[in-house]
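Heads up, the chain below is alone and in the form predicted on its own; it's given as structure tokens.
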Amino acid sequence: MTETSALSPAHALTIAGSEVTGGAGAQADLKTFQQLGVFGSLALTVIVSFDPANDWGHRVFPVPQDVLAEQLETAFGAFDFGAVKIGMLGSPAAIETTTTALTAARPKRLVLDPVLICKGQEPGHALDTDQALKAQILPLADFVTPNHFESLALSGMEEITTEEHLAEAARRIYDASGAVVLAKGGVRLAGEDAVDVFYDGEQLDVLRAPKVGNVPVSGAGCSLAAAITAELAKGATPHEAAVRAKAFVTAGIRGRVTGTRLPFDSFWQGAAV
């Protein structure tokens, strides 16, 4: 092995929307795979930016089909990603496009974060891409990080209000996918805790962190996946990485990025050292 390659750092592939303010989606996974040392590649599915003058309303913009095509046979030929994170798809033809290169490329460890809708979306807005997600992506996934919403969707569930609730929605996810699960129940569920679940099929683990204020934070689920994807790519074991993930998404949400004109708060990945 040369020096050069010794030291050459591993790879990470997130197929993503962008979001313009830079506390989540695609911007807020590269920043998050740069800080854990992973070098991270990008993969454009929609451009979301808001409107100002109307609530910050979502406005999402899709990538054409073939320029998201192209870009996925450029990654996948330039690249042997130690791991690949999905973030948000934004529709059917963007599913679609997306299966077909990853069961060309099959990639070592597929993360899949399960993003259904922007917030302030209407959940009704989502529900053929819910269909189609649960449909052609879910199956491929190595590991899936639900929120509250998606966990209700991809478990059949009709109430997750407890910890008890979460580790159920977690082990059927599993049973129906596969997939190694973290469920999270963020500032969700009652209690002094931000609790998620882990559950691998084997192992059931309830990892907490004090909550940092009872508002979830822009950019938190998608950089928690992205985490998880950078240490599954720098070898880690789905526990160790889930682990590790919280550790740096719970830094990253007490380190905030607050005072702005927007109407949330946003992660700041630079808060995790």
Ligand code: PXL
The other form holds:
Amino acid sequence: MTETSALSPAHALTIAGSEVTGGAGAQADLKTFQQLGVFGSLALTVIVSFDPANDWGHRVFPVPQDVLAEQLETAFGAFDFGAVKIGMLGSPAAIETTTTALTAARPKRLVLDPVLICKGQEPGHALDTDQALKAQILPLADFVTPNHFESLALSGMEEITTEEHLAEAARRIYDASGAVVLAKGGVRLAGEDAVDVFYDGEQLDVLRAPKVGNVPVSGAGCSLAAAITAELAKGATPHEAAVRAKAFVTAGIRGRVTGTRLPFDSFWQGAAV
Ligand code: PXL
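Moving on from the form predicted on its own, kindly provide the form predicted together with this ligand as a structure.
What follows is the entire complex, opening with the chain shown before.
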């Protein structure tokens, strides 16, 4: 049975970073919420720009912690959200601030996109953030959507090269956290299909869609977790939300923005249903 949210339209909050070009991050979340008929609010954690003169390297400006805390106080003061998404927090300090606010507000249906690093960043960059996310935010999450790299980090597995490995990672992450898992294979697993593994402690379901190219599209992961959040806010079950979000992401990747000066293609939320 699905239950409907008290607010109409359903409301969702994202706690996320700005990615200036607009395919990923908080912009992706808000566009996804809108496209799926959900009223979106945002607490901004960091502001990401790139350096066009230096191979489009990431430049990350953290929002001061008191400003993040004030945004969270406002958002939770204003609305009883149907669901809340966590995207890029960016630092142990932001994780601490967010944990404090979540522990006080106890929002329903917390979806964690465990963003450790962005494409193109060095893995070593994120170790302290990785530890803090695992220790503080993951135990609060109801749903988590790790990509290939994040599944390795959160499951402790040494390699994920097959569907069976991905399923094992989903099981381990569920067992450790109690959160429903959608572990994303994306273009990292060989084969014709982009495969994601859903696991909620009882049901293990492998979601498939034909791969669209072999290069990751910026914003696909953010939009997937945002679509799950939107569907949960509207009253979907976790499995229904995962299935609908997968369809949304497949459409947005097919309709991706190409041919810009950016070194990546961008997900287009407007293409998706
Ligand atoms: O796609 C991961 C991601 C999430 N959030 C922000 C980002 C990125 C990648 O660039 O900038 C703010």
